[in-house]
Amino acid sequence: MSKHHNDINPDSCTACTSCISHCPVTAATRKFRGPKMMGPALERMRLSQDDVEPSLEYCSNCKNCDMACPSGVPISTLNMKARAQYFKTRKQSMRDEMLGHGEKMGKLISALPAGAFFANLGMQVGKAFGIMNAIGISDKLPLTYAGTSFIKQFKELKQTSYPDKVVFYPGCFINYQDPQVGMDFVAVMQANKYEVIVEEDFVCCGSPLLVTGYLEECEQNAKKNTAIMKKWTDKGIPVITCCTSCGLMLKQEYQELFEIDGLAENAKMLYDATEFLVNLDEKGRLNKEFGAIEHRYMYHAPCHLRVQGYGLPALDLLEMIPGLTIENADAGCCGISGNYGFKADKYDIAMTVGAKLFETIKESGVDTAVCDCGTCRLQITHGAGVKAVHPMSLLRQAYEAKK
């Protein structure tokens, strides 16, 4: 359950030290002072001065001290908050300034004739000569350009009309990185007689920008976004993510960190995909013509899924696919949080923290990875050596493997 930022009150931390206990970074790294002395102990001082505390920036933003508080203190975004404070007087990195904007640079890409093979080029040579490292990016995890994005593809896609709709918020990874995701979100609807609407008009949901520290502008796509949901919400038309962290930041982050009208009733029209699935199979909904896959998978729950506490759509979704066989891997984050595993100062506290799920997966003896969010599927795929993919993706295929 998300708090209105007015509600947050540091004073109702105990000193249990539960989300000492829970924090992956902490547990990774001794520079992190950890989450009960960055978030509720120095909130209480920073109410009456200016305290700066270095390490700080060794939080992830991964959520997990959030769900192990008992007390209900959003942790994670006390620390967000102090650190859009410190850089009120301070200025971000080159490397910040770049990870907080991502979708500017995806933006100019999909603009460009053939955009994204030159920044993948790019890329690629900044690598070579040691480029991104000298910026702070690391450059051991990869990250490349679609050729084309979702929004240029699903423009391109004819869809059969139905007198249910949702709209689909892509956000900038489905757009510019992996948009087969949305193009599978969009033949899972239609296969369950929904059309589906994409706002070219939504904006990055502010997830990166609340990271590195830019409050305000992420608090300026927050309006953008709510304005826009609320066009559509108001008539009773669902909004659905297929990220994660899109998803928490849209649902439950704004509410934390913002005052804007409309935000706890968009919240109420809000899903993930799977989780609108289930749903609709709980109202006898869902569409379970399903072809058999005979496959073997193994499933991550994002941090910035299970923080949301809806369950684990996904596994129950996938576990109704005749011949697919999929296990809950339950081996805590995979250390990638957004943009903090690309941070080269951070690349090897993120993998130390992914170790556990790295290792789950190749003793698995799986060839394939189902997750969520995409910067943990990007993780998995790196720290494993096994594919990934959303559970969309397996969706989609069931349901052709039926025609």
Second form
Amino acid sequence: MSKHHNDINPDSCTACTSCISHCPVTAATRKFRGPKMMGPALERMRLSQDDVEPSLEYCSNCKNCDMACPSGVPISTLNMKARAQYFKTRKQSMRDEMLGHGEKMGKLISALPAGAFFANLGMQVGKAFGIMNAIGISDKLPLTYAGTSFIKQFKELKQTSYPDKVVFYPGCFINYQDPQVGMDFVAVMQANKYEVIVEEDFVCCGSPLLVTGYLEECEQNAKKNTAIMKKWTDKGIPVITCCTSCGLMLKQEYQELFEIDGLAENAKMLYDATEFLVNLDEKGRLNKEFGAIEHRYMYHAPCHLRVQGYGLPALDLLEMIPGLTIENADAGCCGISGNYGFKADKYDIAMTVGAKLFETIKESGVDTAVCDCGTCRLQITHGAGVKAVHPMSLLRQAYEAKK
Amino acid sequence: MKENDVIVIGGGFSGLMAAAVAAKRGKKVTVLSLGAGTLSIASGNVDVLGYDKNGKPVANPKAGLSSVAADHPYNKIGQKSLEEAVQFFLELTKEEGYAYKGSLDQQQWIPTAAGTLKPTCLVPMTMDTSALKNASKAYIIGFESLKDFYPHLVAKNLRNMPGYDQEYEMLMVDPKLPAGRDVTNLDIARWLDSAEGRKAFVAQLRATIKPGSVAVIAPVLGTAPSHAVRDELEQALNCKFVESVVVPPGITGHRLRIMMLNHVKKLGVKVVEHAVVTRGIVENGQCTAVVTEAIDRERTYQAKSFILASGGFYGGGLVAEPGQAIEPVFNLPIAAPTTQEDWSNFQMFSNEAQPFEKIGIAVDETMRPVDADGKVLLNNVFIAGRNLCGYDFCFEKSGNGVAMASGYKAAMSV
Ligand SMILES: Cc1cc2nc3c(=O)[nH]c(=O)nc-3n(C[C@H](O)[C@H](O)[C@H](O)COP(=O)(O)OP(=O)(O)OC[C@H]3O[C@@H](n4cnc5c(N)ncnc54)[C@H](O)[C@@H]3O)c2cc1C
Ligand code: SF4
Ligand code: SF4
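The structure above corresponds to the form predicted alone; please provide the structure of the form predicted in complex with its partner chain.
Everything in the complex follows now, all chains and molecules, and the chain you saw is the first one.
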């Protein structure tokens, strides 16, 4: 029995309505007709006529429908394929052009001298002149860039060499906006006697391109990344991500969307950092010399992690740290879903979707949330007004507390 | 961690019930679950036995047990375990602040969206009909643009039903939802989740509803397993609401699922979503682990015992193939009629149960799978829910009852 496949068959849909009941965007707005109508039902129509339902733009690709479906229909990917079809004959807005190509923006800003200064200022200037709003990007969410990219910081770093190696795929968000997560990951791996390899030639995983309808560009990126990863996975060296959306794209969406040599072989060797560490623990190979962190946190599980079907390894890891207590918020989607919440006309929907999570976090009284996804962390800080950190940062802190 | 006392395959009602019972017994439990299960679209009542094998209504589910066929799951579970399961479940619902009502000694006949009555055993308090039965007159509340609940039909038909022969008056509420897709009960329930929705609802009804009256309404009093929405509206209008059974998505099932999930998580159960179990690793009749398959790779989960609660044909617990039905995880033999023509009774409205619906796994008294000769096939695997053979839940109205009791029995056997 194979529930996951790339030959998408809309006929496995039994019209049970489970996906509609669990779609957070459907819950937040009546303008969206919902996953069942968007996915399988319309796919059948699409096969016969070249007609695309305009409310398709409302789907955030959060994948809660996929999780609710009893029949393994990859509903969200059907939606994204339909969106790409739509943009074959139309041009994306400048907003989508920008949001789809966050990597370009990151490159540009990090290439500027005195990057940090511009990074923070850039957005402020844009905001002041109403540029963001004019092109349809919400200026309410902070979109800032780090002064020095992860790649640059990594190059400066002196690692201890070990025979065990992993390749790290940083992704745009960590590289340009939150490099500290990448640096913390390297420190954690070093504490576990692994040497980290970073490939400078990796490009954006393509997730933002996919959701803005740039399927062909997404495929180009997929080909590049796949070839680079294959070089290492062929040698038995795993590739690790700290961003769940990148991980999902590299492991799953590539396979659902494209036919590229090496996809399946790579996927076998691709890990989210937290799953990799839990597996180390199972082999008795995890360094458990954690110092205490006397603090209470709340964890938010990104949808793009939940849909991968291996539970919440971050919780298993963090529970090993003495003194640390962590509770699963278990409050559904945060609403941001990659770049969805950055769209000015989707901002309110995204905030409505995330309302339950924000409330849960606020009610808990914690001052810091923990989450594996970068844009979720932005959204949590924006919506719940608390700090948000990656699990790797806490693990690093725990190792350092022991020293 | 992947090491467990018990792994439950399937997060439907039977799986979550089994997880709760095992966890209460101090076991370390992980649920591997694909999809949201029938629970979230069903109506959340626990039917135990509505009709006997001849299609005659059962007045007292406990007494009716003696009438079921020898290979019926209730005969494996036993009356004592069924009673304990009911007790366990009722206590669970109280603990969670969303109490259910009912007992094995009394069938409850509750109104449907078409104004007919449906037999069931345990219902959420919001479906308790005692106030309705005692009223001389009642309202039927409908919503403009909601197609899944037919107030005129309810008003017309219900008065012909024994015990419900009072006068009914139809009242319409306009939720004024922005245009868009079709309006479902879920949309109305979400509207009443919001403070503005509740305010508008009360404002529209305040002038017409007489204080102290009773009203039948679709299951729209909030999406959460809580009485907060109902209590607020009842207080504001000084009126008692009785929720009816509706077509999917039936919000009461959604509430039941959330309550069960909340409960098992509080007991420390790990629920792994979107995990597809494809096979078990079995040595000498003993299962050591099960394997999930995702698009990237397989993952192995070890445990001392396993509860297979993967449901029926809907959801993939059983799979129909030409000429046969299979159980895809352990490849257990399926007790089924030999020719496929026998599978469905072509008389749609026949008075007999559908042979197709009775297809499933045969078990012993501890819910372990057995072959045709009654020999136990797997020592530490226990079966619960729709995948059991020997009953047609749809015909006899026993779906959640068997799920609940077999989940309980399986978890007591691990
Ligand atoms: C529309 C509808 C309304 C109903 N209304 C009522 C009612 O009012 N009262 C009543 O008593 N009964 C009702 N029933 C029947 C009742 O819902 C079911 O009989 C009962 O809930 C079955 O529970 P289950 O746990 O055995 O199966 P399910 O609810 O089907 O759960 C099985 C779960 O296991 C998962 N699964 C399957 N294979 C795998 C695998 N390989 N790996 C991981 N997970 C897997 C499935 O995806 C599913 O989530 C209704 C049924 C339907 C369809
Ligand atoms: S991906 Fe998310 S927003 Fe899109 S249809 Fe599915 S659940 Fe709804
Ligand atoms: S949940 Fe799956 S089977 Fe059910 S309606 Fe949606 S796509 Fe179809």
